[in-house]
Each structure stands twice: as structure tokens, then as C-alpha cells.
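Just the one chain here, laid out as C-alpha cells, in the form predicted alone.
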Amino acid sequence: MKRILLLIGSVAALGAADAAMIERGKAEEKRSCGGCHGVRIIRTQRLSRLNWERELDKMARWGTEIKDREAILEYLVATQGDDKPQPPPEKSGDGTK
């Protein structure tokens, strides 16, 4: 029983770092992505993990400071993966489009 217990408090600690983490990558694209461009053309994208790090490395070729890479690839692979659906295009502010 006990190491039922311990397994679950490890489990749960597991997802609230998880959590952070994320939380960290989100706030790490808003600082050192929103700078020169919206996140806009990031959510569009679907990167593999490996595709990711090389957008990384790019945007800091071109001046992007990154001060916490592994939140950011994190949140990008987590949110923004190869794995996950693209979102429903956006439309124009009249709807028509």
C-alpha cells in the first residue's frame, strides 16, 4: 500500500513540475519571441522536437536572447508539436474571411 501511495504523490509531483514547465516555455515564447514577431506564427506550426530545437537555434543565430531554452522547447513540443492538430484557420476581423 505504501508504495501505491508513493507511486501516486510521485505521479501527481510529476504533472505540477510538468505544469510549471509549461508555464515557464509560455512565458519564455512571450519575452524573447514577442519582440519581433507574434506568436501567431508560432501556434500555426507543428515542429518535431528535433525541428524545434533547430528553430531555436535559428532565431538565436538572429539575436533572440533565450534565457530558459529547455522551458520554451518544452512548451513548444508540448503545445505545438508534430503531434498535435492544427488550429482552425483564423478568420479576418469581419468574420469573411
Given for the second form:
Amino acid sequence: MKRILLLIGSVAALGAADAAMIERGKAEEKRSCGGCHGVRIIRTQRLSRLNWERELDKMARWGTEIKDREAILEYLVATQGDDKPQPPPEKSGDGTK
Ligand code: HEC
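How about the form predicted together with ligand HEC, since we already have the form predicted alone?
Zooming out: every chain and molecule, the one shown earlier first.
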């Protein structure tokens, strides 16, 4: 019984840690990704973990200073993984298509 309670406790703690990690990742995106382009170019992507890693490597090669890479990776995978629904198509300026 004690073991089960311990297990439940650690699963709950893991959930909280994940949420904290996602928040950290969001903050890291805000801090390090806005210098060269808007977030829309990020929001429209749906990538696997491996491809988000490659994307972060590419941005780093282009001069992005990423301090909290672990958190931003978890954030991008959790919110824009390739298992997430595609974003709606971009609308033209006058909203007719
Ligand atoms: C030093 C400038 C710079 C910073 C900072 C930067 N990027 Fe980029 N990023 C670029 C350029 C240049 C492109 C290509 C833009 C284009 O095609 O219009 C790009 C494009 C992208 C794309 C579109 C796919 C692609 O590879 O062309 C994604 C996704 C992306 N960036 C994510 C990020 C994320 C996440 C961060 C923060 C960790 C970030 N970028 C920070 C320069 C930067």
C-alpha cells in the first residue's frame, strides 16, 4: 500500500515537473526566438522530437543563444509535436480565402 501511495505521489510530482518545464520552455522561446522572426513561423510547424532538435541546432548555428534548451525542446514537442493537429491555413489579408 505504501508503495502504491509512493508511486501515485511520484506520478503527480512528474506531472507538476512537466508543467513547470513547459512554462520554462515558453519563457525561453519568448526570450530567445523573437529576435529574427515572429512566432508564427514556429507556430505553423508540427515536428517530431528529432526534427525539433534539428531545428534548434539550425537556429543555434544561425546565432540563436539558447540557454534552456531542455525546456524549450520539451515545450515545442508538447505543444507542436507531429502528433498535434495541423494549424488552420493562413488567411489572406481580407479574409476571403
Ligand atoms: C539569429 C536569428 C534567428 C533566431 C534568434 C531564431 N531564428 Fe528561427 N529562423 C531564422 C531564419 C533566418 C529562418 C528562415 C526564415 C525564413 O525562411 O523566412 C528561421 C526559420 C525558423 C523556422 C521555420 C523552419 C525553418 O527552418 O526555416 C522555425 C520553426 C524557427 N525558425 C524556429 C526558431 C526557434 C524555435 C527559435 C528560438 C529557439 C528561433 N527560430 C530563433 C533565424 C533565427
